[in-house]
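Given next, in structure tokens, is a single chain: the form predicted on its own.
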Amino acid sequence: MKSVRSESVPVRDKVSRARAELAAALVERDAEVDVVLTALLAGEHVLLVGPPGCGKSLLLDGLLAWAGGRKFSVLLTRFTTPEEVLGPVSLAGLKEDRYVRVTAGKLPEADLAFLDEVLRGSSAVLNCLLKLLNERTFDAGDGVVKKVPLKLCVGAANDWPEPDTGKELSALLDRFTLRKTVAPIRTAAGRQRLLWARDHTPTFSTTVTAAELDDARRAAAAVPWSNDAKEALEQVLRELAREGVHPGDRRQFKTVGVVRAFAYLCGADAVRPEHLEVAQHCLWDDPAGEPEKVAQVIAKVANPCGMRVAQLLLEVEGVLGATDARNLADAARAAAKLGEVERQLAALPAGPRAEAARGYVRDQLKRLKLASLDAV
């Protein structure tokens, strides 16, 4: 990962950077990234749910060479040890008739830890994880109960637990206040970068210090709420309601929270309807059916255009991938199709989204045309 130290950037604009590197180095992970930055920000942390292989761990790897930092990295079973992730009991404190754990190269002294099925660990571990990840707070075995440094834990799971998981599950799928699910690479386009690239490693123009971390935390935390956005999450609320979707008071409570991160990380003065977007991974509990809600009730409230947006989007992938552009009847009725997407693109509000998209939408044309020219 390579990264060059500038001191004199402000630390706002090495987010916006890191933000902007990230999403280019790792094929069709905008929204990842976007979710991983606001948890850093909002002193969040994450489960991100999708098979092996979507970049989740390179994701980390990457906000760990911009943020720098000890990174604990784990992979969970049912026959994992509280010792492989706390740390061994210490054989001279035991000598001492003292029952005190080594932490050193643990979950207890990271900044940043990636714990790999999360979901599969065993009861002796997923106990010691609630208080470490909700309180921040971990008791090496000698009464004194000490702060741990962790920023950000990304926890990784290859599905979401069945509906009828006990307590613990439940306890532990709420320490994450954002989650996430993974879909592995969609667009022609995302299939020829994944493909034809040769690094996908983030390359960084900055990096962050501990204290510049702190500083744009502490101004994440001071962006205020317009009355425009308030009442959207209020009336979101309501919606919810109606749908049978009933997040937790804390739930609501951090989601406010994780707003305002990411209204800091847009480069926003205050939180706007737009911005409840990211709520859509705060804002439910039960994972079979309440993320589509939440994010359709969300979409119509706080963000329809953004909402359109994706519709047209998933309506070009649709055309390309049943498109041959060999065939060239097949080719101009697509393009046909692209154009008539753009158009309605344009009619949209003027907005960065609207914008790539159309963008996009621009791009696919073109390879189209040229893909039908080659076959000619």
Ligand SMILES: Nc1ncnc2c1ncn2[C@@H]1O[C@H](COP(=O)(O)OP(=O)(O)O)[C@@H](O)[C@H]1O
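Numbering follows the first chain given and starts at 1. Since this is a predicted model, take the numbers as computed values, not measurements. What changes on going to the form predicted in complex with the named molecule:
- In this comparison between these two forms, the chain bends at a hinge between two rigid parts; from Val118, Val271, Thr255, Asn303, that hinge is at Asn303.
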Second form
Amino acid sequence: MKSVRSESVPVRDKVSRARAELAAALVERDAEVDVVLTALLAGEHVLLVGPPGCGKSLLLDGLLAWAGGRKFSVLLTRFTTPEEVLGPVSLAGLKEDRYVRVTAGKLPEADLAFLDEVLRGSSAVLNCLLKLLNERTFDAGDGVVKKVPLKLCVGAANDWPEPDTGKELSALLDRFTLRKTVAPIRTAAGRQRLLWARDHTPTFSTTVTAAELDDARRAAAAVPWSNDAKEALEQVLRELAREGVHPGDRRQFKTVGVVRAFAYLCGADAVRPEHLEVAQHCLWDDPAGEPEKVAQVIAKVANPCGMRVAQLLLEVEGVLGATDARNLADAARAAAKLGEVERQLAALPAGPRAEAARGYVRDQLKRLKLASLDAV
Ligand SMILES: Nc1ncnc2c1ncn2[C@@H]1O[C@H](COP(=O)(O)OP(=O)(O)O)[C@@H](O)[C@H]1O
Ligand SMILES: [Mg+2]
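Next, report the structure of the form predicted in complex with the named molecule; the form predicted on its own has already been given.
Shown next: the complete complex, the earlier chain at its head.
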């Protein structure tokens, strides 16, 4: 990965460049890029769940390549031992009748960790992880509980745990403050980019040191909440309770910091209702059905632009998927619908996501018209 001397670039600009560079390299992963960068800035762990080959590792490896600090990555299987994650037991220690782990290069010494297939770990490994991720402390075996430097753990998994798969997995799921499902590429244009771009590896124009990230975290934690945003969050929680979704107190409190980090990522100097968009990845416990409810409630209460763009794009895909461009009446109906979506996108506050979506809809309109001309 290419990087340039970047000492003179302020950290906030570095973050926003990395956001753009990751989103440009990966196809249809803008939301995931925002989620992982928000997690990095909030110092909260993040889990991405999606089918094999949908770009999770590409994104998470890219993030770790860009961010400075000591790193640890592991692919967990049922056979991975605690030694591989926490470090082997010291032989010298054993000779003196002491049981201590040598943690050099392992999770207890990492600033940033990537646990791939994290839900596959054995009970022994999951139990070790639970404590370390939650309390960010570790006892190497000598009875001294030390703070670990871990700032961010990113996890990936192929499936959400089945309901009733045991306490360990649901406890582990709870350690990740942000959790997002990663869907396969949806649009035809996205698929073209996936197929014909020669390389999807992100290229970064900057790197960022661990100290700079600490500065960014402090600045993000100091972003104030506007009164509107506070009211919106309270209303979201009330409506969720009415819908039977009750995120725990710790999760609610952590969400406040996560939304601050997202506002910082968006370049805002105060949290506004639209920044609640990111809270859809925090405010639920049960992956079956709750994430969708939370997203709907947030979309209704806080009306974030990003969520409206996503909804409109889904509509566009629905229309395109159901249209035979060679049937003129069909094509005309679809064109009218796309025109309407384009107008709605134009009415949204200006921003890169709305702009990109408008460009996409315009391109699709052109293709539709060309295809129907061909058919005549
Ligand atoms: N959304 C995407 N954008 C760009 N490349 C992708 C995307 N999804 C998959 N790929 C391609 O497929 C490869 C495998 O993806 P990977 O990150 O290993 O998947 P996962 O970790 O989700 O199983 C990537 O290296 C990339 O070439
Ligand atoms: Mg992977």
